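Read the single chain below, which is given as structure tokens and is the form predicted alone.
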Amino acid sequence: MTVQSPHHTFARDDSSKLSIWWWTTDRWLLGATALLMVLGVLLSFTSSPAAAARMNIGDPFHFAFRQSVFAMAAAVVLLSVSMLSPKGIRRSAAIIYLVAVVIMVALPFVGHSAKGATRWLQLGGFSLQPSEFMKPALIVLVAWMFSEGQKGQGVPGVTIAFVLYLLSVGLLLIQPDIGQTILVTIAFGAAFWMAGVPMHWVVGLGGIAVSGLISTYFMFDHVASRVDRFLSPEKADTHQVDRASEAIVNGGLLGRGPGEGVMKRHVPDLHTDFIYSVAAEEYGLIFSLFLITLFAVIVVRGLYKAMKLSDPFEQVAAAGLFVLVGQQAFINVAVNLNMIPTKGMTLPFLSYGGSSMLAMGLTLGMALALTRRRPGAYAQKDGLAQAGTFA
């Protein structure tokens, strides 16, 4: 029995939707994303027994089985969304953003509270975190508004984009969720800069963002506590970060072996925020660097593909989405390495969580859809879009 390769399964003259998708989608991006999803499931089988024991759950693979279901659902979302046209991406983003905002407005009244924050809507056995889905939808919408503002047809695109951003940030601060606020601000800033706005606007936004970040130290006690623990670890309880750092060190070059990690038994959030430390202890430095390389491939190649797009909306939206993924991965790994204060940020596709997994499937699905090869999708000369100007 012989297995046909994709080149035979999807012939170039095959006009089916799936075949067209295969030949127009960047397979390096697709392959790196698929590999991260598979590794996320495998790592969940490593971390699940310790997490289940800590939470007194009878089934040691409770989280692993759930993560497998989440991964399959995310794969379906990614595949479906990546087949959409740019117009379809805009429409989907508008609907998703509207639904997410409505749910976030209702969270203070009907949301589920945990660790001092109200970020989730309990739906049976599933906790939905609407802010995860709001993020990619917001980036697509502000890119759309920026591109409309460039056309000079009277559409106040920049104003609308800022209103959408400020609404999102306001709802995140109510929860409160400072980590997501920082992430959204960085991605928004990247889209703002990519849209070709005057540099003094970019500098001004950066100054406001830094001032806002500093103000959170005085406005939110948990932010002040995390910063104080980071700056003066000898004066506070840094148990979780210390155990994560020990796990990374104990892993050495090749790791202790699958299932042989010991520090994961002492890290409460080992299967979510600190899955990178679990991977480093059991599979070693080489494997953890390989994970970082996969994210780098997605971000660098994604930005390269985005820069070649000639349509301003597609260029800004795609770049913003890849920045969103890369920045979230960077923040999570930096926390695990004790380089920045703890943020409660998941590692895309690797950390346990249904909302995070599905939202990442949506994010990369949108990015893949926007970077698919289309007639006229790329600039003819130097491959760079000619950005418009704002009045």
Contents of the next structure:
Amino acid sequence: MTVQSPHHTFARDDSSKLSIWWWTTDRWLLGATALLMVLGVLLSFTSSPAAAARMNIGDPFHFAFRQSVFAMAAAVVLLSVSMLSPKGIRRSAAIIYLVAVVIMVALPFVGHSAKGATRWLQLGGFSLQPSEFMKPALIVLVAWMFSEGQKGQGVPGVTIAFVLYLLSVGLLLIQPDIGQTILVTIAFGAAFWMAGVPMHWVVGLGGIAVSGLISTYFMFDHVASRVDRFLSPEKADTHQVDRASEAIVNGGLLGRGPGEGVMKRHVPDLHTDFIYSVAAEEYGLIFSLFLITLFAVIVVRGLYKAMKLSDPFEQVAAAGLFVLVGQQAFINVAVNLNMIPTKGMTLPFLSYGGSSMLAMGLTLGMALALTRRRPGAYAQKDGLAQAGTFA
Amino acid sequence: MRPDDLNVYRLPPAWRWLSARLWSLEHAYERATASGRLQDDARIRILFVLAMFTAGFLTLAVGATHSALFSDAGKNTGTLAAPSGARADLVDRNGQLLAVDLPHYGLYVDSREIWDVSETRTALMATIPGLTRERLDKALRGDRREYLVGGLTPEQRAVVHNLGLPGVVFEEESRRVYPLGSTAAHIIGFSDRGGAGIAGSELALDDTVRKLAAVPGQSVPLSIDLRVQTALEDELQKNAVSFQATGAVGLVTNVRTGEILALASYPDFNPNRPGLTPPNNLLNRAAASVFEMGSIFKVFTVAMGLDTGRVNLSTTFDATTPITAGGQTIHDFHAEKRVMTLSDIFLHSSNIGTAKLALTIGGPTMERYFQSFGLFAPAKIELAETTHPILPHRWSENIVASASFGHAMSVSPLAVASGMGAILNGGNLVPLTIRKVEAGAVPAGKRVISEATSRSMLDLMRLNVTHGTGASAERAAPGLRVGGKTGSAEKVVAGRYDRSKLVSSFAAVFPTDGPIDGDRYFILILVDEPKGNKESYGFATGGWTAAPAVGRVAERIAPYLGVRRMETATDAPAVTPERLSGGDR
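Complement to the form predicted alone: the form predicted in complex with the partner chain:
And the full complex, kicking off with our chain again.
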């Protein structure tokens, strides 16, 4: 089934793997994701010189270059993962989860510490953050377990899902990484809920989650100080967020212009957690709304597709993965807009960072794979994917 | 329930409860599947999540729009508020500037914004004089914005600003500047970097000065007249240098209003740099030092005598022999050894005669009068420096006799000015003030002697200048109708009066004529430990050191105060050492 002519690569009658992939993958999701990745690379060219100068790195485009490489790698990961079947997704999730857990267990001994936490594994010139990859794998696995549990064939799915979740959270708290813990917890809770947990369980688990958050506040000083800082800004040092607010005001409707931002010279995390503000200052409100819209398109379209799926595992896994992407985008932008307490969190595809970028490629790759049109994947009334069409 | 599930009942109750919950959870799904509505149920739940995210992203869009277009982050709100610690200008009674806030800059270092610590350190060390490395390193190591130095002038700020260092920022701060330097330093005082008054008017009028700082263009007028002040300071300084005095005090007041027109204390200081001044120079000797005043106290004693009505200027006292009161013998410095009238006693400054007058009137009456003259309390004035007198515990005969000519008790020069003001203004004790009194205002006073007594004292002091010990004042200020009284008190050194260490003074008033409730000016010059020189024929007493200076001050300030010179019939007699026998005691 090789392609006869480059001009007809995606011809309708072409049944190559790539062609099938092209005709079955959701274009909206693919387009929005591709656009985000391109914009991430473009933005890295505006943030990289400032970040490189701050860190005394000679090459002003050090970060831009690396970001481009990461983006390309993420694109490859996304494409290859999105070609997998649901079974393949389950298998790779199990492998990735296992590898991530092993690395995370070993982190306290071999890991690389930065900013008071041991989250990274140094590999050559790159530092790998296993927890980023663990997140999508965990969501797929728990969705799988929930659906197995629902079949009532003796698999204690829910129990296994909770064990997997608690193991992940335990390892995250050792690092400690409260941000990832919250992300994992929300996504896990969402998956559990979407899988059809009885409502009185929702109430009970919600109570546990709230008390968990409150005890986090009292157990971890840096979390407490961030919340205090948000609740009473006059007392605390809100340097980065204040600068972000000023930058967004300065950007106004149309922005200061490419490269004209000044906020990036004042904020250490400009190229990672505060890339949104850097973009808003230089390109203005219209561009920021466009970014928000791109994320909204991915999440809403993704959840819509997940909703239409007919297999319970695919439904929950896909929806959980989109929740993972959506909540991270939401929290990051909300922090930049000073709507919630500061939480160091990357903006999917836009923030600088190899692990984050590759893991997002993995996440959306899995989500795209699960939402692809396949025989029987969507309910009849959806009318888009008739059984047998792409067998 | 299957039989193997019965194993559960062998477990402890907590485990049993947990197992039961897990079992029910697992089977909740089964029940849902059995009812065949699982997928639809999941769809509804996913739809709910979708709705939540839609709402979330809409919120973000609204938030982003608000932040970008309607937020006031980083913008100045409203009008520029006066920086904290701002103080209103101080001006003299004619509006001349005495103290002003000028914008200076505080330099802050924000280590979070610094890109290159070593570059910043090197550049700041090279450009900011007086910056210590320790202080800079501490600020550079900090995790927030730290204050480094203050008081940078706009030029200094520009130099640092032009270095283009990230994380080095400036904030406007007001810095008090005294454009006249040491002129009127003691009465103006100074404030600290934080804008709090520390001394002088800056402390005394602190509340007013801070309050008016918020009102643009408002300044606080002091009572002093810069023209009078500079004349007084000049004469005082020359005088103190000429007689090698350890200290000196000069005062000019308006006896009608109690206003301080000039106040000088030697040595002085530069209020722009009070920290570099020896404490001795900071001392306001007019307010915060007390002296045994010597013969100028005879003004109080004679005024008391006249006011009681028991004596008049013609009443005679026998001053032929030294008297002994309470075991102490009182001599006259240049003894007349004769029976003298009260006016002769004043003109010759006879200690024996004054003591006899005081003993005639009696201790209790004298205490009452001295109290009413304000000599037993700190002078009433806004200045915080005004200090308590040192008083005898018991008014024995000895003390009464000594106090009558200015020994046995020490008061501040301001207290003398306040008490004598009452004697010379028609008899009302008016509190002294450093605030300008508006023209025409009649300050509330307390009557302490009769108007007639006041008139007599003015005449007597005038007579003392034309025919008595104060003649050198008349020679320096002819036609200005200066009246006055000399004083020279031996200082107590190690418990004994030391004849070589004097406090020499001249208390004067001019013009002595005119309406009793008119503007009249009191001048006091006091020289601490003067050493006689050629000019004074070696004498260090008040008549030779302070009186000529007072005359010169009157001569210089009369034009500004509107006192006209008059041709007087009385030509001042030539002053010779033979005539005065070295001044008075």
